[in-house]
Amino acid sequence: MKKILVAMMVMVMIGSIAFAGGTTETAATGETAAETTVVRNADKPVVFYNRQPSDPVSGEIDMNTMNWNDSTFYVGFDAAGGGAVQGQLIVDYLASADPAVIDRNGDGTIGYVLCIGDVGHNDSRARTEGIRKALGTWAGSTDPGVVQEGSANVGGTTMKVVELEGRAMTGTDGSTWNANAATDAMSGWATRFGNQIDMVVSNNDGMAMGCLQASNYPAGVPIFGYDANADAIEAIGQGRLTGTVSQNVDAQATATLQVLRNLLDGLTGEDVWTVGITEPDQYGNKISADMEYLPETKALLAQNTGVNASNWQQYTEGTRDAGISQTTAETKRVLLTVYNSADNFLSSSYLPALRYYAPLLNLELTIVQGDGQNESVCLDRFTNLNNYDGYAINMVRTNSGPDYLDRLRY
């Protein structure tokens, strides 16, 4: 009888053993036969992407979140060169406008609202900074009401320019970037300034469209959003718009997937943030678009492009990046987070280049979708983590990191 239990308990430790993966060779033959790997959840790959793992109140980057495990990334866009980008945008136009027409009482000031994403977000942050340098309205704050009375050249002439007011547009939901909280702020500023509003900018495309919507929405005024969604491409080939910021949105996604692919496949280094990016990978796909790798915070970045009436038709629904063909890589699945399902840019833009670039690298995705208000309703489809090779990770509030990986740790 005991020789029958000593016979069972050696058969258990082999079959533990074999399961734990790794290599068993033959006395026989020295031939090596490969078994299945088990990785643990906390050594897979982890992307954040769109909203960067920070301090909602310093911007400061959450280096312990980017430094979980050797695998952990993040993909977005040049925040600060994106605000001056759009500063920029701004400036080249009120350069080239009549002062007669723009200043629309005469007062000798160009008057302005700002529709501001969310506070604690560091895109929203780094838009409205730029904005307001460009504009000279800079107090060292991005906070609504921190400015200072600031200056710019309007079709020759410098004129005073005066931020009437900035606000952040959240929803009566608690949702940040609120589309009709756009429209509801705008209602109210043109009734309360009238023609002082020569100008409406904005963090984003889909709260500058809600300025449009309102009823009362001065007629002539031009307006600058951020984004280079479908329908404020649209729209500004149809002149309601006057311009908009593209941050290279099929770059961003591309890379998104290209990173869990490059690390899945086994590449390390350099070759992680450089194949299939900025060069070819064994099948030849290459992001056509700009892109840069900030070593110090494991942050890829595409770079940003002004859109108005010159150029918009080369930003126009469907352009697809011809860099990226379809790969025989091995399918492996990611169960990827979005913060808000209400999101505009997210919804009409990036989740469709995700699920456009998806199959050409043999990525399966499962895509679980947020409010926008608590965390918890993507924290509580975070779930089945044994089933997935890769995280991509889009949050609620940019210091919730931690609270996604906690699930990774079992």
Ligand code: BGC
Given for the second form:
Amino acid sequence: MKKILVAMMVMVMIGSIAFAGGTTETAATGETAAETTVVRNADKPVVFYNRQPSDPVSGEIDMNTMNWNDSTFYVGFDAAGGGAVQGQLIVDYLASADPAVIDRNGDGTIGYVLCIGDVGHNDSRARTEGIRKALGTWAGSTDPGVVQEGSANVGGTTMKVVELEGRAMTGTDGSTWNANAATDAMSGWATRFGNQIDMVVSNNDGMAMGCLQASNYPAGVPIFGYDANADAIEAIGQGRLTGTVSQNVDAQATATLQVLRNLLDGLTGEDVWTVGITEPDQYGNKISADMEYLPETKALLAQNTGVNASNWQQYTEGTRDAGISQTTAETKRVLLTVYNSADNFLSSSYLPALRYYAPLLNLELTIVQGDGQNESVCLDRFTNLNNYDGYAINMVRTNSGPDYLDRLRY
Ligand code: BGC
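Having displayed the form predicted alone, please output the structure of the form predicted in complex with ligand BGC.
The complete assembly is shown below, putting the previous chain first.
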């Protein structure tokens, strides 16, 4: 009985491996021969996206994770460049502002409050640094409260700048980049600082829109976000939001999928990050936006652009990349995780873009979404791994790469 059971188990295992590998048709000497390729999960493509494998404290890139196999890459955007774009957007705004209007209490100082987001996330850190450097409040750290007095040109006059408070917006459930936490913080700030607040800066649009929800938001005070989510672009059009930064979500979503497509089509070396990206692929697709590849971190990055009242119309919904149309490629299955189903940027911008482009590249996505706090919510559904040809991973904590990769070992 025991022997029969073991034999049955072996048959089931062989069955699942054969299923995982799929079947390839090869034409040999005029005949068609069927041959089964068994690809071990450990050799399949892995693309980390949006949350770069890195140390949450130092920000150092986790190269052990990135070197998992030759088919492991990160797709994101130029975070440092984006911080600088956001800083410049704010500085340009101040340069053309009327000091008598923007300095609400006339004390000669521009006071601002900062929604930091996730202190353990490289994107958030890069923005805090870019903003503080542009305003002169940078004191060598992205931590809340570590600031110095800065200065800026406000309509031709040099004025002092102070960061009244910077806060990491953590929700009551422990999730980061939390828009409700920003609403609460803004209410508190408006009461506590009153008309010392001349400007509100947020490291993402979700929190900026959260601030605007505060019933005591000081009317007319300029406010900046980041991401160019559809509701933020609309708010710029309505004059409620002053500016945001586009991290080019269409380019990132397409690149995440294109890198997977390339790897699944058997491309290697630089073809992985150039085909369909800087040059057309065999199906005629090519991302229209510029992307930069950093070989030392295996990172493919989109570029940022500032958005304000002068150009918001270019960013309205429906601007999908016409460079990607359709492939005749074989359908492949990808398991994709999203760290938090409630993240504004991922749910309102990134996921719709992935859902739009995936069928065009013949990638069938199975999406599992977490709660932004417990890695296990995603990990518990990072299962049936043999059923997929590749994986796209968005971790809750940026140092959780090994937890996902361990599951691909066998
Ligand atoms: C976005 C944030 C988002 C975060 C999630 C960042 O790049 O700007 O809005 O919450 O990614 O990881």
